[in-house]
Structures are given as structure tokens and as C-alpha cells.
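The chain below stands alone, shown as C-alpha cells; this is the form predicted on its own.
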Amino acid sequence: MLKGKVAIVTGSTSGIGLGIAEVLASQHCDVMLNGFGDEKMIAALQARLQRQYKVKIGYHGADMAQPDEIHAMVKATRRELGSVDILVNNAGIQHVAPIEEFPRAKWDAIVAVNLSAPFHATQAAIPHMRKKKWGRIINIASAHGLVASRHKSAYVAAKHGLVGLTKVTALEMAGSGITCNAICPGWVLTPLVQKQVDERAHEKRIKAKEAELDLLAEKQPSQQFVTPEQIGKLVLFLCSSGADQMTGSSLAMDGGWTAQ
């Protein structure tokens, strides 16, 4: 379905990004990796997904925290991979404090990782996009990002602030042939959501599949986690032309948590 078209996902050697990134490549789509890990792990990851979909697979270690390594990440996609059709944003960091002790440090990481650094992808992405007068532009916003949780300032902050950004985002690129969309995931049993996990599991002195099961039984009504393969889905279905007039929107897959 995507063959030709070449996509970024930032954040995607691991976990919500990494399931994007398999879902995208299935469909022949070229895929520039971002994230972290070592040398040896993300060479392995590229040999895999190009011998696996037979496609080409880059990887660029841009730090999210600094907008010209983001720029330069979109360059080399497009010197690298030919284009530049369709963004992901999905990097994110996360920290679980009261307001009056939340570490100022870590709210400036945050609110860069999380909301500045998709504007500055986007801002770079956008040219590439319109001498193809096509792009997709997909933000991994959350449930956070429609409605509040104690203790997540930041990160609340920022996935509201990047809901707006994607609605901004749609509005300026109307009638282009590129949209905007955002996904509002729940809870996703990432590395970031693990680390909640084993510290209720340690505060709770009860086991980690009892500790899940708490942590989901807060939010999530259906009382599973959401898949990275079942985000990448909706990734898919939103990069087709049955999305070319959605575009603004911000669509939860969180399993009921913001029904209610």
C-alpha cells in the first residue's frame, strides 16, 4: 500500500515506535529509525525490518531534545531514503512527581521531547511534503492528552499542547494534501509504562502481573493494554486514502479510559 513512500518515526527502537515502524514497513514502506540503544542492537534491528519486509530501513540517532539534530535527522532521511512523506512523532519521556517537588530540569526535558520536538519535526518535514503535494503527519499524543492524571504535569502539559499543535498543524496544511492527525493512546505496556509497573509492584509488594492489573483497573476499562501493532494499524489506516479527509482529529485507542 505504501510502497514508494518513506516515513520517519522518531522514538521507534523500541516499544509504540518500533510497532509503527514493522506496521509500516510490512506495507513496503521505507523507514528512517530514531532512538536509542547500541550500535550492535540497532544494526541488528535494521538488518532484520529490510530482510524481513525487504525494504530500506535508515537510522539516525537525532537527540529529540535539540532541534538542529532534528533537522538534520529529515535532511538525511531525504538525502538518504529519496523523501520525506510521512512523520511520526512518537519520542517521548515521562516523570512522576507532586507539582511543588517535580524536578524543573525535568520538566524542560519533557516539554522538549514531548511537544517541541515534534513542531520542529514537522516544521522541516513540511517543505519535503509539499513538492509532493502528499504527506502524512501522525503525532502519538495520549490519553494525557485528553484528559489529567496527579502527578504528570509535564507530561500532561505536553500531550495537550500536542493535540493543539495538530490541530494548528491541519488548519495551516488544509487543501495541501497533507493532514494531521494525533493518536491518544492509554496505557501501552512500553519501557515507560514497565517502570510504573515494577515500582507499584515494589510499593505494593504484590506481583507484576497483579501490579498490571491495578495499574489498568485505574483507567482502562477493557483491562488490557494496548498493542504497539495495534497503534501502527491505525498509523496505517491514517497514511491511506480512505484518511485524505481526516485531519485535525485526535483518536483514542485507550480501551475506554476516556469514555467515562
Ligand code: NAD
Given for the second form:
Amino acid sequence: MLKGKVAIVTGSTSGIGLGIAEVLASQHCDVMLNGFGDEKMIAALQARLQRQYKVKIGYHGADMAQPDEIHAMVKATRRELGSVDILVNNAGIQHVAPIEEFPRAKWDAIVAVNLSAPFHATQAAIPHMRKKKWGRIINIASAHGLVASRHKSAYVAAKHGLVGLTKVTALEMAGSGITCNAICPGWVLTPLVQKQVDERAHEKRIKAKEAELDLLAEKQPSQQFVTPEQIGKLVLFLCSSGADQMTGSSLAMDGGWTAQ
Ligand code: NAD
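Now show me the form predicted together with this ligand; what you just gave was the form predicted on its own.
Now the full complex is given, and it begins with the chain already shown.
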């Protein structure tokens, strides 16, 4: 379905981003990976995806907190893979603490990676998409882009901001062939959430499995985790012609979290 297209998936060395990259590659899309991680692990991941799906898989180590590095990544993608047709702004970080105790540096880092980075990447990618009169910008927001939780001030503010950026991008791109939508996942069991599960297990003196169920019971009525592959399949739909007129939307995939 995506043969000849090139995608950048930020934060794709782990979790949801990796799931999205894999689904795109499975549909013959060339992919530029990005994110932190061990050099050998990343090289092995590139080699596996290339072998398994017979597509080109690049890697760029841009730090998403650095605008110049983001622009360099978009440039490198054009140079190495020939185009930038799909941009998935996925890289994200979390810190959990009450406002009175929230470290300033954590606030700045979360806003930089979760909100400013999608802006910089969008700005860098749009000119290439305009030339082709086709493009897909997909922002991985969160249920926390639609509703709040205590102790997540920076994350909730950044994700609400990302939903807003999605709408502005959609309006400015309307009619150009470029769409912009946000996906708002509920709990997905990735390293980002595993840390919260472990903290909960420690605080409540319960086993990790019990802590997982406790976490789900609090917010997610299905009491089941969303998977990276399921999010990847929604990305795929947004890249299809069926979604040509879908833009500015925020799509919850959250086991019913935000229906409550
Ligand atoms: P994760 O920790 O498994 O992966 C995060 C990825 O981002 C990694 O590849 C990491 O290397 C990369 N990254 C972090 N900081 C970076 C930086 N400065 N520069 C470049 N790369 C950086 O997390 P995840 O759960 O897969 O989260 C992915 C996205 O999904 C995030 O935006 C997160 O907010 C969002 N999300 C996650 C959940 C969930 O339950 N896991 C729910 C809703 C939304």
C-alpha cells in the first residue's frame, strides 16, 4: 500500500514508535528510525526490518529536544531515502510529580520533546510534502491530550498543546493534499508505562502484575492494554486514501478511558 513512500517515525527505537515503524515497513514504506538506544541494538533492528520487509530503513539519532537536529534529520531523510511523505511525531517522555515538587528541568524537557519537537519536525517536513501535493502528519498525543490526571502537569499540558497544534496544522494545510491528525492512546505497556507500573508496585507493595491491573482499573474500562501494533494500524488507515478528508481529528484509542 505504501510502496514508494518514505516515513519518519520519531522515537521509534522502542515502544509505540517501533510498532508504528514496523507496520509501515510491512506495507513497503521506507522508514527513517529515530530515538535513543544502544548502537548495536539499533543496527540489529535496522537490519531485521530491512531483511523482513525488503524496504530501506535509515536511522538518525537527532535529539528531539534540539530544533537544529530535527531539521538535520528531515534533510538527511530526503538525502538518504529520497523523500519525506509521512511524519509520525511520536517521541515522548514522562515525569510524574505534584506541581509543587515538579522539577523545572523536567517541565522544560517534556514540553521540548512532547510539544516543541512536533512543531519543528512539521515545519521542516511541510515544504517537501507541498511539492508532492501529498503528505501525512500524525501526532501521537495521548488520552492525556483530551483529559487530565493529577501529577502529570507537563505531560498533560504538552499533549493538550499537541492536539491544538494538530488542528492548526490541519487548517493551514487544508486542500493541499497534506493532512494532520492526532492519535490519543490510553495505556500501552511500553518502557514509559512500565516505569509507572514499577513505581506503583513499589508504593503499594504489590506484585508487578497486580500493579498493571491496578493501573488499568483506575482509567481504562476495557482493562486491557492497547498495543503498539493496533496504533500502527490506525496510522496505516490515516495514510490511506480512505482518510484523504480526515484532518484535524483527535482519535482516541483508549479502551474507553475518555468515554467516561
Ligand atoms: P517509550 O519510552 O517506549 O519510547 C519513547 C521513544 O522516544 C524511544 O525510542 C526514545 O528513545 C525516544 N525518545 C525519548 N526522548 C527522545 C529525545 N529527546 N530525542 C529522540 N528520541 C527520544 O515510550 P512509548 O510509550 O512508546 O511512547 C511513545 C509516545 O506515545 C510518546 O509520545 C508517549 O507520550 C505516547 N503515549 C504513550 C502511552 C503509553 O501508555 N505508553 C499512552 C499515550 C501516549
